[in-house]
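Heads up, the chain below is alone and in the form predicted on its own; it's given as structure tokens.
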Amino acid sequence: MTAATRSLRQVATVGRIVIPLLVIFLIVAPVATVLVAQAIGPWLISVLNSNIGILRFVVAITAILLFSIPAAFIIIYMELKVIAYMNLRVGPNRVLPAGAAHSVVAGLKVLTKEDFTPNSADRLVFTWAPVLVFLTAVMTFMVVPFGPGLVGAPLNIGLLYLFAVGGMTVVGLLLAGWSSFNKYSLLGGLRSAAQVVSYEIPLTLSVVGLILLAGSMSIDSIARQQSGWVWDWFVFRQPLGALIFFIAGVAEANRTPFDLTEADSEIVAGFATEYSGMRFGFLFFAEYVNVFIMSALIVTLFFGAWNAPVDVNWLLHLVGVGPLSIAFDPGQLGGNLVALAAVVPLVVTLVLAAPFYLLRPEKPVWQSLLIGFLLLNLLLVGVLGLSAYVDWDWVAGLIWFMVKAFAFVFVFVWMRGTFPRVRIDQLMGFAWKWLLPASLLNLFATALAIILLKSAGIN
């Protein structure tokens, strides 16, 4: 059998697999989706409307749990790549293009390792301490607004809840260090307690001036008061408070240069020295979840939350991009929905595939069809994404929130690759001698400014 014959047989085999799949995705799947939606759609909508409270709670909890681990993987990958480029290295480049799945594989490797417990450790506390650390990190997501209406629990005392739950992390770290029966672990736990207690005070005081300006402890309300243009953000009215919050937030997240609780050059791995397997994974993921939470809080409180720096919708309408949603009455279209779902994707795929087939007619037809199908999906995603951005405020808000939050995540990673670790005495002295007086100064200056403006009749 010649090489050409083998190639033809391989092409024919692949074609027999790809063409039926294209038929399923282009014709069978859209038609089946429309038929199922018409059959059970009204009943399903009535059930969901009658249990909207339970549905909202389940969706919020599920979304938070599903988002926390991928967010940690993305931040780990960012850290590996950014620090590698800062050191003139390539970084991960083996698992998928540019090593995109390297952090996922590394996380799975950690979770599959042996979960070992030292003989002298307190087994009950040793086991549950990582769970407490991870859950306190995830629970703070409940009051973070990702966009208009995209908040798990819109509490009126969201900031109080945030500091109360976030402060529980130190309890888990202290329990992990104490229960390990290891001097390095105990030192790491004690350091975490001293560090969090010291920096929790300026962190809390730094937002009191913001509360005075906003007149509310609701994080969602604070976010909405920053709508408009970039100069409406609270960072321009509370620059010192924003700086104190950022510095104290770095210490709260145990990030460089304040990562004294797990300083490998001094105390091996601190509170996590004796941990391995899944329990070490919980501690590891909680650290990166805290990085995103702290970035999200900085964005929400001082940098406009989900609000764009400019009125993007005004600019889109100025260039002629208006609402892109297609209003139609399903009852009026009737059975034409089935025909549209079957014909439109097929026709567009053929149109997009035609140039590739005409330019390279010697190639199999299924390759051109596959390229056309992929282009159809990219076009559909682009059109739907632009339409959703213009028509739905929560989509635009979510996009801006994520962009700004991951910009601050980049700053956290940048600091790790740049700054040296401080000494423990420098860490404690900076909190009590500099940050605490600065936060009190910011509070009194804000209160005095509010009194003077009210006495002058300016709101």
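Take the two forms, find the largest set of C-alpha atoms that superpose within 1.5 Å, and that set is the rigid core. Positions refer to the first chain, counted from 1. This structure is a prediction, so every number in the text was calculated from the model and none was measured. What changes on going to the form predicted together with the partner chain:
- Once the rigid core is used as the reference frame, the Cα position of V381 differs between these two forms by 2 Å or more.
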Contents of the next structure:
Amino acid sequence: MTAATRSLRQVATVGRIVIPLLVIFLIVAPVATVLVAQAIGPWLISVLNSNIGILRFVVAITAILLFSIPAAFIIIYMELKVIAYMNLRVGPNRVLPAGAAHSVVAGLKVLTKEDFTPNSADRLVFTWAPVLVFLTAVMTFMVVPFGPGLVGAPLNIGLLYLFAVGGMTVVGLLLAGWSSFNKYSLLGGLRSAAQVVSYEIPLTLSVVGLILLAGSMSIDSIARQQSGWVWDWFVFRQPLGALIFFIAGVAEANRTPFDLTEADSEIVAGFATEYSGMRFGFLFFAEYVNVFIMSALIVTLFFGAWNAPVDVNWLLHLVGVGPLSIAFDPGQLGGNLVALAAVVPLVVTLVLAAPFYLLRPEKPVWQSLLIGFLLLNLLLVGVLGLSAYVDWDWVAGLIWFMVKAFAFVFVFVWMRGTFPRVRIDQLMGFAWKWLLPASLLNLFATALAIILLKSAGIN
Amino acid sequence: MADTIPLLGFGWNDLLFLVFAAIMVVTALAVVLQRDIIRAGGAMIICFAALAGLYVIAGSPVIAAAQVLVYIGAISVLVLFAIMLTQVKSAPRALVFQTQAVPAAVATVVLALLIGVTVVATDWPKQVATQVAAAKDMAVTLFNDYTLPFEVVSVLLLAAVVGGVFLAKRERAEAE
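Got the form predicted on its own; any chance of the form predicted together with the partner chain too?
What follows is the whole complex; the chain from before opens it.
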């Protein structure tokens, strides 16, 4: 018996697990990583380089799947909190300040629940229907441009792809409602089929006018044509189209006042009645992802996509400055950079802490120091964010896109907090008697205007 | 990536074509042979999706998107909708409406012979360079060279819509 094993036997059980793990993590893993990287690194890089298209696609899919989780959590939290304030309640307030992590905890709760399948349900269809619903929701994300160049798959026929994949959601809802073998679920499924198929027609037709104006079905090209000022956004050239798209989009996302498919007071959550556990979670996750996608689409098509509402370059030109860029390379400083990194935070913290200490000398010193440190962090985040905003147009685009998209998510939540639900006959009548003729009128007027302008030689 | 797959000796597109074709054949057989009609509908949807994949390989993403939009998003939904309105879970699992087995067999043999003769008689080109068709080219072809067939098809569809509305209206009048 060697000395090493004898001393290992003297430590407690936890230690016997932890010490070998520490050895593995600290010594074996880095050495193995370096050796493996040395051995297959060049080969791996060459393979990845020659398949850069596939690599980009895989990375984009992973990023989109990961992004859909916080997006849905934020929307669920917004819904709980905003509607609570509209109802003069407090809303979630237990987990983190103001209950910020409430939806995360609710998601964990759903994960731990029993995953139950009713006896008479069609087991295969029942299991795969929520997957289909969630799959179509995430597949739609592939063509949504989050910023210049920040798009999963820049398709030429992006809009057509969007409507094609978006229309597949209803198959999942229908199958979920049918396979539960419950009359309320079947009613919910049938309602969703009738509603989504009816509202898809005005939704698609309202965008045809915009396609005529833009001359392209590529979402990227449509987004680029809206750069400049606020009045370059397509909502001012297609106001009727934007309105129809918004109304039909609310119906497509199954949201109030068109949430007949899950109307909890009539058919107890419709297609989702028999679902429990994570399969139920998937159905509702998909709903919130759909809300975000609808907001993102309205922003992309009609409200200027990632473009800022002000033409900054024009303003700068007016003042007499060229396009802004922070031409500063930290590498120039060389060794001084280390000294700066050590000294500047300390000095700035002290400088920021000084006024608080002078104003309130009776308080402990560490409190003013803490305030100074927090202010320093705020300052650093602000400076870094500003330089990123100016230097990289995709950061600026992402910020504007997210702000606008969540503004529309707020409108969706606001409508849920205020509107009553419509009846099924009102719903169908509105789609076929009002929205469809209005979208045809919009298409006709747009086409006529384009022809008149062309014959007059203006455009 | 290499142009051809090392062991099989043909390209990646050919492999994808074989995969999609296999999916299509299996699901199409499932549509016909399945007794559970909803599962047959599900197999039909997968079959349509595989056909859309074939269109993409053949270089026409526009037609693929239209295939998904029309066949999966609308026609399959309508078929499932109709099934759900009529189907009861405890429906008979044997063939109920099938009383014309002999004529059906004759028709099948004739159709198979026709397809076989056509395939043999056609002079297949060796290989056509796949070229991605843009939406604009398709629109120009459709509305210049093939305007008349397009209009004829639209009139046919309009007649079908009017006929459907007429049938629905007449039933309601009788009920009242």
